[in-house]
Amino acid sequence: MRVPWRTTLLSYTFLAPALILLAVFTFYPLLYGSYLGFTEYNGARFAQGLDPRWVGTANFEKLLADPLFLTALKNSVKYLLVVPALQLAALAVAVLVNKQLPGMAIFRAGYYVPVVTSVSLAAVMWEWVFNREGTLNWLLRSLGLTSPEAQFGWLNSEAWAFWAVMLVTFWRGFGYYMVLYLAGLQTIPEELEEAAVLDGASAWQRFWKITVPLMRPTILLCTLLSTIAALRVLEEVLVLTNGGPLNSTYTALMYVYAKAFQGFDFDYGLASAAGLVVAAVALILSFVNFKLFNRPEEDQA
């Protein structure tokens, strides 16, 4: 049945404001930024009013020859280690709080508080935890794991700063993914769980045979979001370590930020090229996630 043209026109009229905003603030910057990745465009050309100059793949060749970018890209890929730990912990806690018990809403809200905490406030708190006279060193001394005189600067250590920043990312993202998993768990029909209990299935068998298969779309979504967020990590690094010490926490997105907005060269072309490399890695990892979690039902059996 054909849709009347008036109905079609009315539909696009309602969609127009959102489409215009997407075109101006999403699609145009995306396309123009991709174009800049293949051009020479820096602060000097901008100040002189010159247009970007096409240089082909020169920016990407420069990136591959830049040890700082390779270190940053390696750190970003290494940062993906937070993804499985974060997803497993969020799913486990979502299963635990998916109970109709008194006061459970308070626990759910408490887990979500870090998500709505500003990164600047979180940085002040975690700097107090990680500094030489902070909570973490006090706890280790209290447990007898370090000497009473030990004052270890976690964020100043080349070996530990990376893991300290990753812990902050874990803390900030945990509640967000827990809520997504909790929403997915509440869509599973209770009749399936009850039938499995009557059949004598254990809690682990119910989780593995019922919960995980039915939660597969939610797991895929959360894993994709977490993977992209890990590759794009910037705020925690910027406010806690600024990429140090000795570039041990310097990530690819921080490289993009530094090239585009710090220093005196403002190399927008090189920054855009680095952003395209990060986007390409994210697309590859997204494809892998789809292959792992979006398999046909007959392959899952």
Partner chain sequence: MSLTAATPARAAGRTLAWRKPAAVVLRYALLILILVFALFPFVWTLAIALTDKTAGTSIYAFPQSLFPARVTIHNFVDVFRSFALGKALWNSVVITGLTVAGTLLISALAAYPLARFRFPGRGLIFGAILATLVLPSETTFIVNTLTLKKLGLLGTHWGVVIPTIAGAFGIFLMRQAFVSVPVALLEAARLDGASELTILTRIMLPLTKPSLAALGIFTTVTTWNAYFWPMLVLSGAPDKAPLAVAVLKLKGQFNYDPFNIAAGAIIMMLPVLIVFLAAQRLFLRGMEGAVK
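I have the form predicted alone already, so could you send the form predicted in complex with its partner chain?
We keep it simple here and write out only the one chain, dropping partners and molecules.
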């Protein structure tokens, strides 16, 4: 069937604003950014109007020789530890609020509030919690776990800052995944649960034998989203610790940002190369995730 030219013209007129913006601010930067990774391009060259100079894999060799980048990459991979914690907690909490009991709407909404909180506010509020005099130390002291002399600022501690930042990521994320899991839980037929109860299955058994297997597609989606988000963590680090103390919270995307926009000469080429490495790791992890959680049914028997 031939399409009237007027329909085509009209369609493209309506699409034009979106397509132009997407081309300029999404597709072009994806391609050009990838190209920049293989070039020498810095603030000075940009200011003089010089074009990027092709240098092949020189940037990548420089990255591998840079201990800061290796630290950053290691920290980003370590940051993935937040994923299982986040997913298990979110799924468990979703199971808890999924029952028809009074007040559940309040809990669901309350758990979601951190999700709609700006990272700036999280930084302001959590800094008071993590402070030497803050509530975390007060809580530990009250529980008799630490003494007043042994107190320190969590964000200033080389050993603990990393985990403190991760806790904020956890806090901001668990409500989001909880809602996604709730949606998945609602597709599980209630009869299945009730039959299992009649057969004498414990809550624990029902969780692992019914909920988890039936939720596999949702678990795959959430783990995938959260793995990529954890690998790309930047804002929390930027606002809470700025990578410190002693680079203990310096992540890979922090490196991309710092090389491109901090210091004396902005190195767009090197920063782009680092971005490509992060993107490659993200792709590999997504693939692994997919393989891990998307096993065909017969494997389960």
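Quick caveat, the model's predicted, so the values are computed rather than measured. Residue numbers count along the first chain shown, from 1. Each form is matched to the other, and the largest set of C-alpha atoms that superpose within 1.5 Å is called the rigid core.
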Once both forms sit on the same rigid core, is the C-alpha displacement of Val24 at or above 2 Å between the two forms?
yes
Taking the rigid core as the superposition reference, indicate whether the CA of Leu10 shifts 2 angstroms or more between the two forms.
yes
State yes or no: after fitting on the rigid core, is the Cα displacement of Ala196 between the two forms at least 2 Å?
yes
